[in-house]
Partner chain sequence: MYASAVQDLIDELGRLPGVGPKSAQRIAFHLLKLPTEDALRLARAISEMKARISFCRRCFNVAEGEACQICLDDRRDASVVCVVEEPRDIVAVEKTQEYRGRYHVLQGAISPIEGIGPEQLRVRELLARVQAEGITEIILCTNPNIEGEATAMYLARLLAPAGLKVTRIASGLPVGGDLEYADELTLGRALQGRRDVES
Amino acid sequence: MRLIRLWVGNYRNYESAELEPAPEGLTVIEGANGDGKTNLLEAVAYLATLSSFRGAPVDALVRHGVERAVVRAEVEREGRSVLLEVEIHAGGRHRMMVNRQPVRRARDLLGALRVSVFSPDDLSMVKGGPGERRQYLDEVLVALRPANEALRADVERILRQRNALLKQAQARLAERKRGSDQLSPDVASTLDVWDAKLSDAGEMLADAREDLVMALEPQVTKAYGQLATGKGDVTLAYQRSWRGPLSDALATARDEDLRRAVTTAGPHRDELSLAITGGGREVPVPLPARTHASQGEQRSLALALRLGAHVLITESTGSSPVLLLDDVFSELDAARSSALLASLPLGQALLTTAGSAPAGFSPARTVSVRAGRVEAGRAS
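Structure of this chain only, please, in the form predicted alone.
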């Protein structure tokens, strides 16, 4: 899989721009901070995921003063050229097309283009809360199999419905001045239905995440060893927020859920544990990366998580995603930057930088961005 050409219109700070990366190897997009380098990577990733890897709302993607933006790309997939297009409206609506044919559901566009993204915000996967790591796992699951998006969305929908019912039930119990504090039969029966739905979908999602973590661990460990020059091993473990069948856990937690009006057990409370062993430490046991790893180790681990997933997706799908590296040199020291460039996987990669690359580095193509304008690329 590769990106042949990208067009953007009224996207972020671009009125109109076109990017043609090198078909293989690394394309460097250089320019000053604020000129729009990251916006180009974001546009590529948006076509693949229909979301901003910077967490930006839809209206932030549309250039100020206009109502809609267009992102279009020609990609090569399985030897064939595919044209992808998304029209983004400031009000939040989308118009999606594949080869000029409208696509009704967002999930039908997923998988047409696969990307692996590393950005400075990825450090939150290591330093942040469990939600950041769950999101990482779910993104990889969808990249491996787009149908997983339906499972993830189903779990979210069930949780919203169950939590809404818990709030309603809590309010009804609070309104009672006298009498039983038990749920009414109709509310209890409805809650049983949502418990069953959450048990089925929640265990499927947790099983998928758990299998993914087992497959990821050797890939992440290998990538980390290359970036950290062999210092330390990485341990990944998926930790569920319940024991035994989820249906039993939900039944046990029902009183607590009613008291708090939230669901306290399920895949939305699970954790991906990250630990590092060695690295010159006196105690040769796995220690939580979130609290015990240095800043450099945490950055290396965040990048290793992305690179490990990239390799796994490539091996599983038979097609290498487009690798997008945003401002990576500013996040790594010289030794780790050189190690990254030496260990980049085969395929197409785009990298943004506001500074100079490590000595001896020779990209396949270099493109300059100046104040929302893309200058013609040059081969190295």
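Positions refer to the first chain, counted from 1. Please read these numbers as outputs of a predicted model, since none were measured by experiment. For clarity, a rigid core is taken as the largest C-alpha set superposing within 1.5 Å between two forms. Compared with the form predicted in complex with the partner chain:
- Once both forms are fitted on their core, the CA shift for Val75 between these two forms remains under 2 Å.
- If you fit the rigid core between these two forms, you'll see the Cα of Arg152 move by 2 angstroms or more.
- Superposition of the core reveals a Cα shift of 2 Å or more for Ala206 between these two forms.
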The other form holds:
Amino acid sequence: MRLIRLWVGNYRNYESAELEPAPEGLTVIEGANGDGKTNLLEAVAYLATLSSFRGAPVDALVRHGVERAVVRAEVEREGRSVLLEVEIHAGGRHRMMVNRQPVRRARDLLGALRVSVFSPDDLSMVKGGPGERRQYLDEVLVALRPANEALRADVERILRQRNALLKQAQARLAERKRGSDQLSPDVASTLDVWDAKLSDAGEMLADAREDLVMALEPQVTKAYGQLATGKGDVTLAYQRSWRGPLSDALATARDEDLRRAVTTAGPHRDELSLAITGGGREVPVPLPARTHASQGEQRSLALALRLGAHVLITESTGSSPVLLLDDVFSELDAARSSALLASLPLGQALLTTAGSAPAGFSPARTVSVRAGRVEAGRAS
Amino acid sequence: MYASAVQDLIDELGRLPGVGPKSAQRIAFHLLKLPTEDALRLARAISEMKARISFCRRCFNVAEGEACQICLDDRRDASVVCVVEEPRDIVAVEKTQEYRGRYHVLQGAISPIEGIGPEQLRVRELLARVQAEGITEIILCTNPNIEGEATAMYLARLLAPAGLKVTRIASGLPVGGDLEYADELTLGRALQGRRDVES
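Show the other one: the form predicted in complex with the partner chain, since we just had the form predicted alone.
Shown next: the complete complex, the earlier chain at its head.
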């Protein structure tokens, strides 16, 4: 998979611009802060995911004072050229075209271009709460198998239904204060149904995530080892929030769940634990990265998670997503920056930087961005 | 913005399913232009329907009078009941001309988010029918989404002690379609529910 050319019109700070990255290897997009480097990566990722990796709302993507933005790209996929286009309306609607033919469903556009994005916000995967790490796992699961999106959405919907029922049951129990604290048979048997649905879908999601973590660990460890240049090691483990069959756990937790009106066991409470060892530490046991890793180690780990997933997706789908690295040098010291460049996976990569690339390194192409203009790329 | 009678109509139309503010406005102005007689015919049709149509006492399908057309039809097999969420689902099943039994309309599906539990549905009435009518098979024909599946599971468990045959409609590929156009979810379900080929 390869991005041949990108056009943007009225997108963010660009009135009209074109970017032609190197077909293989690394393209560096350099420019001062605020000139629009990240906007180009965001536009590429938008075609792949129909959302901004910066979490920006749609109207932020449309250049100030106009109604709609256009992002178009020529992509090479399995040896064939595909033209993708999205018209983004400030009001939030999209018009999508593949090879100039309008497509109605987002599904028809998604998958035509795939990207792996690393952005400075990814630090929250290491420093943030477990939700960030579950989201990371789920994103990779969907990239590996689109049907996983339906599974994830099912679990979410079942949880919402079950929690709504718990809340109603709690309110009803509170109403008849005196007397028994027994649930009415109707509520109990409805709750049984949601428990059965949640244990089916929940086990499937947790199994899928667990398998994924096993497949990811060697890739992430390898990427981290390269970035940390031999200093320190990382281990990944998927920790379920329950033991044994989920149906049993839900039955055991029912009283607690009713009291708190939330579901306390299930894949929405699981954790991807990240631990580090070595790196000059005297303690031989792995320590949780969230609390024990240095800032630099946490950044390397966040990047290693992305790179590891990128390699895994490349290997299992047989084609490499376009790798987008946003402002990655600001996150790493000189040694780690050089190590990253030396160990970049094969395929096409785009990288933004406000400074210059580490000494002794020559990207396949360098493109300069100045205040919403892309200046002709030069090969080096 | 408009004379209040027009605005009232736009507001009422806007509450209809599938009608947004723009469409509501367009319909209102269309009605305004119609000859009085034509517009009143629509108004009469609505009030007639509300006055004459109610729900069938037995199966809760729409009915003129106490029983619906299907329950009144003696040729229908009274021992098989197809359970659906809404009266419009009956229309869909009837179009197949494959089904000669009777129906039971739940008038919804279990969805705690919307405050709908078994007691808001026609579940008790279904149980009463099982005992009273000598039903031998129940076909659970709720929608293949989370709420429809949960409702089917709830009913299957509830009906199990009654010792009758309870079946669930299969989900899978549309007939006459191409595999390549099937979405992966439907195709996946179809693979899970595959059958032996009779030979």
